[in-house]
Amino acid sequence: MGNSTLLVLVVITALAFDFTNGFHDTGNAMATSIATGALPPKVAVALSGVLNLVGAFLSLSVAATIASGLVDTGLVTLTVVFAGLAGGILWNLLTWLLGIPSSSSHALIGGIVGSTLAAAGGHAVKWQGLASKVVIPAALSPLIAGGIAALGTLLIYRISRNVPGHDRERGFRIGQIGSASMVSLAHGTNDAQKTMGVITLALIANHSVPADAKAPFWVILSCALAISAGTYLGGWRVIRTLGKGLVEISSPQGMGAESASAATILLSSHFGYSLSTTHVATGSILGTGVAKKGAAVRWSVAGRMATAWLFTLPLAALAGAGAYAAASGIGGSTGVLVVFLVLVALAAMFYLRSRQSAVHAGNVNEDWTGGAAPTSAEPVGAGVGGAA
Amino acid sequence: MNQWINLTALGQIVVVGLLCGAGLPALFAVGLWLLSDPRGRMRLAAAGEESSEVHAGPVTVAAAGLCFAIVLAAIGWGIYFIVAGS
């Protein structure tokens, strides 16, 4: 049966997406700890990877939202799932290359919605579910997290203003590591589940499991491993933008930001919202920047991110729709295989492009000079495309 | 509660979020402040650091300990909250 080939390709693509999700989002938890020196960069990503792995096994309430709340699962085929994932991966890689912390969740949801639209038309998308569970929370969550972070930062600075600098720095570094760890854990519970939901959706579409099935254990395990490996790899470009680009951050601010992120993400996932950890983390970091006297917030960087967020759903949808059109145009497993190979080629291209101005554990904390990559990372004589 | 925004959930997220996300770090800061009051109740003196070491009274240390204990308990509750799911 051709379906099993197709299913294998879909699962591989889903795990690849999960992997990009991991390295795209390492910064959400660890950027501030890396920027303040609370943790050495390599230790930070290792800790985050382990906690993502643990987190992925902890709770399974978000998975249902992705699989059944957003599209009519009865109309979803394996090709649709595959094309949606392809769209999500492309958007994640592009934004990573540009060092923009955009939402992996939106990339995935956008891709799936786009491919569903292309395959079955507007009636297959649950627009109200999309608005109430994804779009509205996405607009509110950075504001809520930012507000919480701002209040927390104000309180922290007020209370600790008489604490000697050395004690304060040491104390808040510990607090920062603790709160960042909670964000990593929350990320594992949230984001690994999204891919679990997608693979489950594929299994349902292939009639391998019944329509109301929960994710089988091998799905949970493989997703947990993929996101954890991605996190450990470390998305240094995005870490740099979050930790150095938005605000010059200090340990007390880092703790304020990470606490606000952890609280917002955990509470929202309790209510079944597939919130973007990226939006929350960025909101928190901005909030903590606003609340500290004398801290300069680079609004131009924030504006660039917000613009990318607005485009994430539609452009990932467009990519998903395009991938579906290509795969179904060629037809069958062959079509999916061709698109899969194109995807691999594009991913390799993005990777090679990133090597031209590599950001890594060694230069991630260099002073912010406007671009995602530090000036020292530019190859000699390369003036073209320096904006990346 | 309307069909687009679950106001009950939103309200709870904001209120509990403020308590946990801003309140707990503040409590942590209170703990730090108690342990290192500049009036000399205690310095977390690092080895070799010259300071007039006056140790904090047991009450102050206990109060600081209570602050940190509440923070830790809240983290434990948060993890339980994830595991228990909804």
Contents of the next structure:
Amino acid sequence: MGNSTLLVLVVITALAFDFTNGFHDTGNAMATSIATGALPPKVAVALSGVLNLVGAFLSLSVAATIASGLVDTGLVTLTVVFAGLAGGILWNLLTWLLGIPSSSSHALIGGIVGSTLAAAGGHAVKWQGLASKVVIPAALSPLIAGGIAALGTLLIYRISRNVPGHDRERGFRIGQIGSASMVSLAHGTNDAQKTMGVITLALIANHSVPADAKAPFWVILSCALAISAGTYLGGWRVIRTLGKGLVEISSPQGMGAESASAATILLSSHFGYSLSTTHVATGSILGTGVAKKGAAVRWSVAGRMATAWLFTLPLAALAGAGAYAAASGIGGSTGVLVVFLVLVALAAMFYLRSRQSAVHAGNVNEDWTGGAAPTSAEPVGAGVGGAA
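Now show me the form predicted alone, since the one above was the form predicted together with its partner chain.
This part shows the chain on its own.
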């Protein structure tokens, strides 16, 4: 297997990650709109998919951060890039199966950093860039988004306090269509860029483009299509946790959360910060729950999510390092192919396991009973999209 074939395999794996990113993160944009009934579930994910596609073309700042701001591109090989992607995919699939809204962004970055460490050592990682562009924004973004959402929710209820409850809910459900659309558009400007950056990193490692090259158009288009397709499938398990597991959310809260998320994500994309849209969306939803008098926030669910966030970077890094060790241990292109086949087998296993308690558009809004799968979750044989 020559370098060209190996590069194709890396690109396929990168697009597979982008696909998992799409269905893992759909809930960030559409969970609250689905939970409040502002949009029917299937319409919501279709709209989100289209807007993710559009958003992917609007900014390349984050792609540049991933391509050259986190690791020394001169020490990165195609095997390193592949192993990093494998680590990110495994973490995405595991957290999706458990219905945990973890960060696809951090899974990808952790995988790349872990495989780079295994291949070249600590000097190959740009630790200052990792801290300033990833770790610090990860810590601050839920707090910032939550504060904006809490303030917005307070203002919304104050401004609309004389509007009859039924009319207020109906009006804000309409408003949610716009605010949820903005989150989907913002998600495309941030998350699709990460895979663009990784493919560009692979092209640089293969000497197919210069070290300071921007993402070629075919990379932008293919990543946009992959994340859009993944978004359309829905990711129902994560949508359920965000929409029903944290707060029993109303339409005014939903619009406040979505508006805060969109503003925070778009601002981070402008400055090139590789922000976790999951952290932002979760912070926004919690902010609306805190701000609304009498709202019951399920802090135990939030705590489980926060624990997963803490482990995302190190465990994805460990998976990336393990994938690199396996590939390099076998040796050459054969090692990459073997790890690729193992990754496909594990993905199939996760999918089959999810079918035992399928979450889909028909049951995603059922009352929360403590887990991603509702009590009426269907076994194997459920409708199309049931595993997502």
